[in-house]
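As structure tokens, one chain now follows by itself in the form predicted alone.
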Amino acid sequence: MRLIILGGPGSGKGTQLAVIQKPLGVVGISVGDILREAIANNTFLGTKAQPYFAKGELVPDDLMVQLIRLGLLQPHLEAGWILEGYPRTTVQAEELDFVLDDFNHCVDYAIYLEVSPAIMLERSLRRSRSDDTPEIIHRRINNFQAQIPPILEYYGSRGKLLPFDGTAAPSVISQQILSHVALRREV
């Protein structure tokens, strides 16, 4: 099983990743955490991504595709994964499909946690991360709103989009996701 979790800042992507990965028997991959770690460790990718990340801008597609391509080659991911925080653009979605094609795999479902910009802002401000300043959060929300419609169309047109109300209780959302994925697995 290969899933992606889509949603804006503060939509609950990380929360759902933490909850659903174990029952599904897959590895959770938080792209934001990977980028933060790369920046903190001053890796090649981290130094290239840091200026964009610090401003709340999208890291360029070529760097993100390289990160994902290298990351998905890890042997412990063969049984499946949930990718949180990627893709952020349709170019990244297409490139992810190309990478997976090389291994005769595909994204099974794109889980979308729909949350209003006001709730994204409120939730993001409650987190105590150094990169969650109001200016950066606003920029991330604006970038997300500009980029998400074509991504939803991309996965929706392929019958892979599973939208959920991200304002429901986290436990309710988790159960809904697990139920939908289990039902679709049986089909």
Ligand code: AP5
The other form holds:
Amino acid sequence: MRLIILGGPGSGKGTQLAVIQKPLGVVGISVGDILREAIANNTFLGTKAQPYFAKGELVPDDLMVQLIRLGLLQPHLEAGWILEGYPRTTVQAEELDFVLDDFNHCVDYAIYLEVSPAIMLERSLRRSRSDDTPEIIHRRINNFQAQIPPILEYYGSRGKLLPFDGTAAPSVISQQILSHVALRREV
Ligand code: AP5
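What I would like now is the form predicted in complex with this ligand, since the data block earlier showed the form predicted alone; can you produce it?
And the full complex, kicking off with our chain again.
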């Protein structure tokens, strides 16, 4: 099973990833956390990504596509994965499909956590991570709103989009995701 989780800043992508990966028996990958770690460790990726990350801008597609292309080749991911925070552009969505195609794999479902920009802002500010300043969060929300319509269209037109009300309680959303995915697995 290969899933992606889409949603704006603070929509609950990481929260849901942490809960659903175990029952689905697949590895969870948080792209934002990979970037944070790379920046903290001053790796090649980290130094390239840092200026964009620090401003709340998207890291350029060529870097991200390379990261995912190499990352998904790891043997422990053979049984499946859940990718959180990727893709964020249509180029990333298309490239992900190209990579998977080479191995006769595909994205099974795109989980979309719907919340309003006001909730994205409120939750992100409440969390007070060091990169969650109001200015950066506003920029991330604006970028998200600009980029998400064609991505929803991309997965929607392929019958892969599973939208969920991201304002429900976290445990309710997890249950909804698990039962939808399990149901579709049986079909
Ligand atoms: P990233 O780290 O992915 O940040 P983000 O998209 O802003 O998402 P967050 O991690 O802030 O929120 P989340 O949706 O995971 O919510 P969470 O579960 O934590 O990306 C950071 C940066 O990296 C980007 O700005 C960009 O620069 C770069 N980047 C990343 N991916 C990239 C890509 N593909 N291409 C280019 N650049 C990329 O929840 C938030 C809070 O809400 C928590 O306190 C939680 O407890 C609470 N909460 C969660 N769910 C609920 C609920 N249902 N009800 C009430 N509270 C809830």
